[in-house]
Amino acid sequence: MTTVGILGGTGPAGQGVGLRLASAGYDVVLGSRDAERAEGVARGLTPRGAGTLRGASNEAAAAGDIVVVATPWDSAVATVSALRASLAGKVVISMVNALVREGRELIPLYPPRGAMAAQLANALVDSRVVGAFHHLPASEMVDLDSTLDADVVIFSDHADAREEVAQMVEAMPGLHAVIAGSMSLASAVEAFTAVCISINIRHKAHSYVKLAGLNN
């Protein structure tokens, strides 16, 4: 069974992705700088299906077959750089958004390479970095009884890795994969997360992205 490690997986977004991956039959390791905290968070999550979910250190999560980066944006590069050897040759999924709150809105920040996925790709030259899971409301993700029916926009310069992540997303309850294209789209995809969150704050909602007109 495929193991998916989630770096920084104890946050709301990481928990939601981990829970739905485990419910899709994956063995999931929620990673954290504090392994004891990760173990406690994992015990509070109950997946449905054949998969498993446990907490551990980020180092243990990095040993997974596929690794998701769900850390805060300002520590993401340092986290993956320290684990570069463990991540070499693997598909690494970035769900990191560089955002700051300003009043009732989230404002996107643009790192030197334009997007956090591009920053991670630059730090992990021996990995295949894919962007995904950016526009999902964490509260709906962790609630397996929610009516979530969301599209997940996927981008990468590695076509095989895009397809692998798309297959994984399609197996997750309530999610559908939409391959957008190359890493050149990273900045636009990540920045739109600020729009999604700001709309939800303003309207006290849990909306998500659903693209009409696609045959999926």
Second form
There are 2 protein chains.
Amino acid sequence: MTTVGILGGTGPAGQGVGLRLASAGYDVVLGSRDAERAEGVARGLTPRGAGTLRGASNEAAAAGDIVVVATPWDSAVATVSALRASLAGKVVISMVNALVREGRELIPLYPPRGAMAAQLANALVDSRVVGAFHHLPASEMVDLDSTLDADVVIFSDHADAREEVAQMVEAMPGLHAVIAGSMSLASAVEAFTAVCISINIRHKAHSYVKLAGLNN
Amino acid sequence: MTTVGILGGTGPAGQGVGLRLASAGYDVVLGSRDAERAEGVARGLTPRGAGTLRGASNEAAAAGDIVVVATPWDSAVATVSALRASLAGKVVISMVNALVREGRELIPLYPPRGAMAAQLANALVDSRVVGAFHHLPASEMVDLDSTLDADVVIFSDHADAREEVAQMVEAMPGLHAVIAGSMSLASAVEAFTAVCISINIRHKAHSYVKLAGLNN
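Form predicted on its own done; form predicted together with a further copy of the same chain now:
Time for the whole complex; same chain goes first.
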């Protein structure tokens, strides 16, 4: 069975992805700087399906076959850099968004390489970094009874890794994979998360992106 | 009746917005540097509803009560700067995206002020600039028989102008207005157009954005 580790997996975004990965049959390790905390969070989540979910350290999560980065944006590079050897040769999924609150809005920040996925790719030259899971409402993700039916926009400079992540996403309940293209699209995908969350704040909603008009 | 002028209105994007504005009851002037060409294009479009559609010069279009900027991104500032006096005091809608083709993708460009709407706002200090109509598939927009049901993400630093544009959008067939917030979101909204078009190229589709989960 494929193991997926989630660095910073105890936050709302990481929990939702972990729960739905476990429900898709993966063995998920929710990682945290605080392994005990991660164990407690994992005990509160009940996947439906063949997979498993447990909490552990970020180091243990980094041992997964595939690793998801779900840390806050301002600790993402430091977290993965310390785990570079474990992550070498693997598909590493960045779901990190650099956002900051300004009044009633979240606004996008553009790191020096344009996007957080590009920052991570630069820090992990021996991994294949893929961007995914950016626009998802955490409260719906963590509720397997929700009517979530969201499109996950996927980008990477590694075509094989994009396909691998797309297959993983397709197996997850409530999610549909849409490959957008290369890392050149990273800033656009990541920044749009600020639009989704700002709309949610303004309209008191939990909206997510559907790309209508695709033949699927 | 409210008149809407569209600068650069003879391109695919401008035509679609013009047709659906006329179908919503507005009197639309499709502007072009070449007024004769605009007249020809307008004759090829048949709105359904109480509005009208005609082609004219960009100068004539700039005389509208509301003005939409639909020029190519690299001529947008020059076009509006020459018409600044006509545009003073008005709501000016930017549907401009700075994009460039790179292989099989369109990728976003970030102008010095972050977004084209911000470039236009800077050039038009006496107008109220609103961003809208960025993610719409031109081929569906221009076909009133299409099943288009798209969300139009609206942003501006002028709350009253945002509301005015939202009402206009709601009157247009196939479109639904979603106010996102301020000009701080401009780059994120504009850049996402590159993602939509890249997905369309890759998946041979005419996709558009729906924000599922909104209560509307």
